Amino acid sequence: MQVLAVTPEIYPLIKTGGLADVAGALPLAMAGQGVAMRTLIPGYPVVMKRLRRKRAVHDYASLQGGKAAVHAVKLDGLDLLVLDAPHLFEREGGPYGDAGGADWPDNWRRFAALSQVGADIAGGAVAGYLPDLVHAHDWQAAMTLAYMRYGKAPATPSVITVHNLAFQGQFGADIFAGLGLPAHAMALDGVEYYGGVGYLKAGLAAAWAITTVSPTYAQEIRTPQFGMGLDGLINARADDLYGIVNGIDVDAWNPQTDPHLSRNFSAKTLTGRRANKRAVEQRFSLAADDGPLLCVVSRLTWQKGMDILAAALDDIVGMGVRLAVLGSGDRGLEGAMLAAAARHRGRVGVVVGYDEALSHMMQGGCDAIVIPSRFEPCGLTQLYGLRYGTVPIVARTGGLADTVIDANEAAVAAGVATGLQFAPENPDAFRVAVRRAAELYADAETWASLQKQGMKSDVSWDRSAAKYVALYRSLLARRGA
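Put the chain from that sequence into structure form on its own, the form predicted alone.
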């Protein structure tokens, strides 16, 4: 089965969040399921630097205002098609905005171009390659399905995966003329969205199937609370909606072989985590003691519940826990974390930014990872935590609810608990969860049971990849019916 994936980022080439991890891991998992997945990505500078041997498989004299080419390349086990369009992607900053964090004003054009190329490839633009199905990720790739629908490959089955419905790609109606779509596409059942153009909305309307990255999130987005204005459309497409929980790359995230750890370990050698804990304490200038060490590896945003953490921070430090924070985001929340570190020297440490190697060390050395998200489509850090024996303390929402078994009295007695859940998402409930964690940590046998049970969890892509393949096959059967 030949599948074309279209995504704005992919690990290990370009990453801002979990989308990149999924886009990078899924093709590798699919290979074992009889699916050959090629992935179309933008030619950002960091990507183009890796292309030592470029082979253009398609050229554009003019694509959204400039010359462009599509290069076929294999990197890090991935079969890639790279859109080389310097006028759109060769610029300093991040994939979506400048160094100051402001969105590029031409993002509508940049990702329309990516989507146009995706639809062209779906229609046979690359000689010798015609995908059986197209799988688009998030709003930046969603218009691929609209371009396919309105002429380039209407009979090719398609899937869109929503990694976070909060990011929708909404633009003014004035951009429509630059999209190259027929006039009738600017309609309620097309790309029109509240008087403007909605990229994600267009993809949701055009896709043969819609997936989200956890079963609970698939149900949550059907409600006004989580539907972000799209719940009406999603409910209308309910028969085509699937929740498939993410997995992780269990080779890259393996505590027995991870090169970023001071000491490797397994569920049978948990004492090996002590050396990693000491390394985390040193990196974050934390006092060394035998109490629980919590960590945060996250964007520092309202969605991730970082204001909830900030509001409860003084109290949880008073419970005898320490906290290591790695992340960046809202300036106010960055400031709140740094201020807490100043108030609680040796008890709270903060590194603003992102460091892949350090995130591995934190998973390998901290006792628990805190994820107080207000909504979380899937979440990956709790899966890394389970894999490394770092007990997740999570809000009961989305994929967090699907992947962590709460350490209530019955679950602990049965030996099946893997973490702690709390609800509602507010500082009071979070404080209770941390206090519960501290009490469980004081019982070394019970805490070790939580760790070992978490490490038994199947967080690989195997089951999820099989579900995607089953979905793909059902869509191909529908095409042939």
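Residue numbers count along the first chain shown, from 1. Source: prediction; values computed, not measured. What changes on going to the form predicted together with adenosine-5'-diphosphate (ADP):
- The two rigid parts rotate relative to each other between these two forms, and of S464, Y441, D231, H87 only S464 lies at the hinge.
- Superposing C-alpha atoms between these two forms shows the smaller rigid body rotated by 10° with respect to the larger one.
Return the form predicted together with adenosine-5'-diphosphate (ADP) of this protein as a structure block, the form predicted alone having already been given.
Just the single chain follows, nothing else.
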């Protein structure tokens, strides 16, 4: 089966979020399952630098205001089609904005171009290559499905994956004339969205199937609370809506071989974690003791519930737990964390910044990881926590609800619990969860059983990839029907 993926990011070439991990992992995980996935990405400078010999497989005399070409290349085990369009993508800064963080004003044009090329390839623009199915990721690639529907590939099955509904790609109605779509596309069941043009909305309307990155998030986005204005449309498409949780890179995240740990360990050698705990204590200037050490590795934002943590911090320190925080984000929340560290010297430690190596050390040495998110499409840090015996304490939402089994009495008795969940997402419920965790921790045998059970969880890509493949097959069968 030939699948064309269209994405604005792909690990390891260009990454700002979990979308890149998914786009980079799926082709490799699917290769063993009878799917050949090629991925169309924009030719950002970091990508173009990697092309040694350019081999254009398609040319445009004019694409959204300039010359463009599509190059085929194999990089890092990925089969890529790179859209070389210097007037759109040859810029310093990030994939969506300048170095100061301001969005590029022509993002509508940049990602319309990417999408138009995706649809052209779906329609046979690259000689010798005709994908059976197209899989688009997020708003930046969503218009691919609209261009297919209103253009050359209306009968090709398609999937759109929503990694975070908060990002929708909404633009004014004035851009419609520049999209090159037929006039009737500017309609309620087309690309029109609240009087303007909605890229994600257009993709959701055109896709044969819609997926999100966890089953619970798939249900949550059908409600006004999580639907961000799209719940009506998503409900109308409920029969074609699927939730498939992300996996993680189990080689990069393997406590038995992780080079960032002071001591490697397995479920059989959990005492090896102690050396890592000492290393975390030192790094965060925490008092060394054998009480529970919690950690946070997160963007410090409202979505991640970091204000909930800040509000409960004094109380949980009063319970005898210590906390190590690694993160950056809102200045106000960074300040609140630093202030807490100053109030609770030796009990709370904070590193503001992004530090991949330190995040591994924390997963290898802390007893629990705290994730009080208000919404969480999937979440990765709880999956790392499961793999490393770092018991996740999570809000019962989205992918957190789907991947952590709460240590209620029945689950503990049955030996299936892997962490703690709390709801609703507020400081009171969070305090209760931390108290429960501290009590469980005091019973070394029960705590070790939580850790070991978590370490048994299958957090690899294999299962998720098989679910995507099954979905692809069902759509191809529908086309054939």
